[in-house]
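Next up is one chain by itself, shown in structure tokens, the form predicted on its own.
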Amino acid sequence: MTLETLLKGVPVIPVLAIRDLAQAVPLARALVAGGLPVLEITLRTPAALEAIRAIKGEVEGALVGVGTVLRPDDLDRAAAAGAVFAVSPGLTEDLARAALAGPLPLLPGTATASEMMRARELGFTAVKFFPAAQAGGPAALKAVAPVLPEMRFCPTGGVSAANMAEYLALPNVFCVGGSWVAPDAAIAAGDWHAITVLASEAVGRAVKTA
């Protein structure tokens, strides 16, 4: 299955930090009942891996995907635990390669105009803004698009519920990853219906955008 195929209508993906493997699952049915059903696992934790193969049993509907990948072995590990597509912070020719001819779609992180020739060269066309809002936020999406007309973006990095739809707005933004569905309040109380709840609005306002 390629990028474009799992992210084809999808306005968010949720990018989560899981500290706990209890909490996995009741998070990741959290954001499929709201609507949000493609998430991105980060590498940042140990209970990473584990809580991408708890959420790949056991969450009818979930499209997991693993975050922070810095090296072709990560892409190996998160495979063989059931990720189904991989996102980096950035690209080096290493990981390029290794995602090429790897089992995993990579979505490589760019921040500047250099960057994202080079990561057209490598082969990637859709690209990860990041971080979206320290590297020129939605002005400089619109800056690149018409020097850049194939590349497609998906945001991350100081994107929330308040500048979501300036992002989604602009035809080189596909979708736009954040945290902010699953804030660590929510997540640490349990409260999985609010997670819920913060889900279903960011579709909302991603249909009203679209």
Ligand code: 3PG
Given for the second form:
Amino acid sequence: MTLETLLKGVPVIPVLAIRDLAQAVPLARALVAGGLPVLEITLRTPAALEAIRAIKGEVEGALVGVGTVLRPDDLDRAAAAGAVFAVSPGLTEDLARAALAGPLPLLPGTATASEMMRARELGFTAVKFFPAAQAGGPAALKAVAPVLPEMRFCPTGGVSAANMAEYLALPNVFCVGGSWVAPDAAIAAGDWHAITVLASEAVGRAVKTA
Ligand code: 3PG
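Could the form predicted in complex with this ligand be given as well, to go with the form predicted on its own?
Every component of the complex follows; first up is the chain already shown.
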């Protein structure tokens, strides 16, 4: 499946760092119940790959991707665990080559016009805009739209309930990513209901924008 097909109609990708494997399945279920079935499990914790495997096996309706992919072999490890897409904070030639030849469609990170041009040259027109807030926010994406009209962005980094609609209203933004729908405190407390509520609020905000 291509990234475009996979993410069609998905306005928000929760970005998750799962510390305790036992949290993976209830957290994923809470997000799916709130209307956010496409999840990015970042490779920032030792539990990440097992979390992908558990969600893939046990959470009906979830589509699991891997995040914080830095090296080509991260793609293979994540695909073996059951991930169906990959997200990276940036892009290297090695990673681009591996992704284009490999098992998982990649959403590579870009922050500047040169990085966006490079991503396009390497074959990626759908990219992450990271770190979105620090790299100029919605104003930066508005400014690059006329010069890189074929590029489509998923802003991530500092996206929140307060600003997600502003990003999604831009014609060159196809979704946003962020951790605000699954706050660490709610995960630690096992407050899955709070996470379902945050997810459905995000879906509601996205619908108003669409
Ligand atoms: C990412 O991993 O893409 C971002 O660090 C998530 O950023 P956020 O925590 O500001 O949403």
